[in-house]
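A lone chain, given as structure tokens: the form predicted on its own.
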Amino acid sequence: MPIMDEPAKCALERVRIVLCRPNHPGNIGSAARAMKNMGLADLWLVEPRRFPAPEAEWLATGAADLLASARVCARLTDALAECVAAYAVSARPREWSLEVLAARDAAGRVLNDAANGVVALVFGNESAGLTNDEMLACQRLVHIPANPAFSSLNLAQAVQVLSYELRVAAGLGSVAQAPGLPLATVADMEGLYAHLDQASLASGFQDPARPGRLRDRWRRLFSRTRLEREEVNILRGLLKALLRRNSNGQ
């Protein structure tokens, strides 16, 4: 797993996930797991129906520390008091409409705001979403593009989508690559080209009087990839075996 660079880590640490009036403790646990997967840790719960609860622990799976540190409060204003910005997450547009941002666009804005302090992403109740008052406590509305005929996501799934977009926006979405074998050097490649030239002449594939652009073309062919030293050795081993067979008249 790649090590998170410090500025990106700090920005994610200043993003607060606020769940308003969650009905199902299992969704709280799943949301905590989604957060921890993506490097977020600040969880606040506004009037949860049941918390703490075994179902939250069961579905947190490795994120029990986020549940233990979660803050529970009676009012959304308490969860937002120290925040420099708050983004409401909802599938439903409102007539008076805050500024509406797609999730991917919102992620960059959230991280920009997080440079100045704590920023909240506010999610509503599973059955009714956010109330108008909860929406008005925020400055922007975030919408997750989905099937218009069925646009309401599960609460924990919505947290997962936004947490993922934040991680990608922070520049942490690249896949860790396993270390490879040493790459071929220029000298290795020149040895391969010389070996190809020798083999093509010995086999009669290349006419020494009319070589054309054959040599240029295999250089172009191999320039489109980065061969490992071992791969060059395999190719040269094959050419050596073919040349030996040809010299023996077989």
The other form holds:
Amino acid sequence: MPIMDEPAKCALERVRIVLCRPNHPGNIGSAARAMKNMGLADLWLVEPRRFPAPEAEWLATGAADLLASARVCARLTDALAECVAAYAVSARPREWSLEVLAARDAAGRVLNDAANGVVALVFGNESAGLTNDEMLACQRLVHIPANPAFSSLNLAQAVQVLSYELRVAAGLGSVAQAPGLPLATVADMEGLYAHLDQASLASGFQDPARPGRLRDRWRRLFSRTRLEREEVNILRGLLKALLRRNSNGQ
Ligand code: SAH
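Moving on from the form predicted on its own, kindly provide the form predicted in complex with ligand SAH as a structure.
Now the complete complex, all chains and molecules, led by this one.
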């Protein structure tokens, strides 16, 4: 990984995902996978109904290491003890009297807080969400904007959305492009234009007495694309072969 990404990576590693009383071990596995996909690693489980469990392993696939290092505790306060901030993640934001952050806005704030230490995102249980006490153990509330008539996401998918937003907020949201082949230079392009001119005159396509706007049109045409040097060579090779034929009188 390039050195430039290191601070962002460190900030992501200081974000803790806390699942409160998860019912389905499969969701724990999927959450672990979502986290590892996005570069998070610190998973805590408060009173999971069943863990470890084969369903968690199956759904975690390549993120089994996160399950192995997941911490299980009896109370939310244990998971939050060393954190400098905690964000409750809730499908029901109206029950919160303080400011509610949308997932995208929350991500930036979480990372800012993570500059000072570990920051927790606290998720509720599948059937009942977070209790009031769990919510009040946090300082802010985060909601993933969704269809108001059906706004409750699957637990692991909610973890996925937040983890992705954190990754984007950390500046790791772009895709590296494969290095392209060398582009044609201005001199290469001028060579091509001269060659086109020569071929169009030799073939009789262009009347030397009335050149019209043909030359301008080629320039416009090729300016709309970014030719590689190799592509210019192919076109010039073709023109050369046609000119050779023409001069041989074939
Ligand atoms: N039935 C529960 C929701 C359970 S979904 C309820 O009404 O609260 C399990 C957990 O996923 C939630 O506690 C929350 O942490 C997260 N979640 C699901 N949908 C969400 C949303 N739209 N915004 C934020 N968190 C969400």
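If you superpose the two forms and keep the largest set of C-alpha atoms that fall within 1.5 Å, you have the rigid core. Residue numbers count along the first chain shown, from 1. Just so it is clear, the model here is predicted, and its values are computed rather than measured.
Visitor: Look at Pro208 and decide if its Cα position differs by 2 Å or more between these two forms after superposing on the rigid core.
Guide: Yes, its C-alpha moves 2 Å or more.
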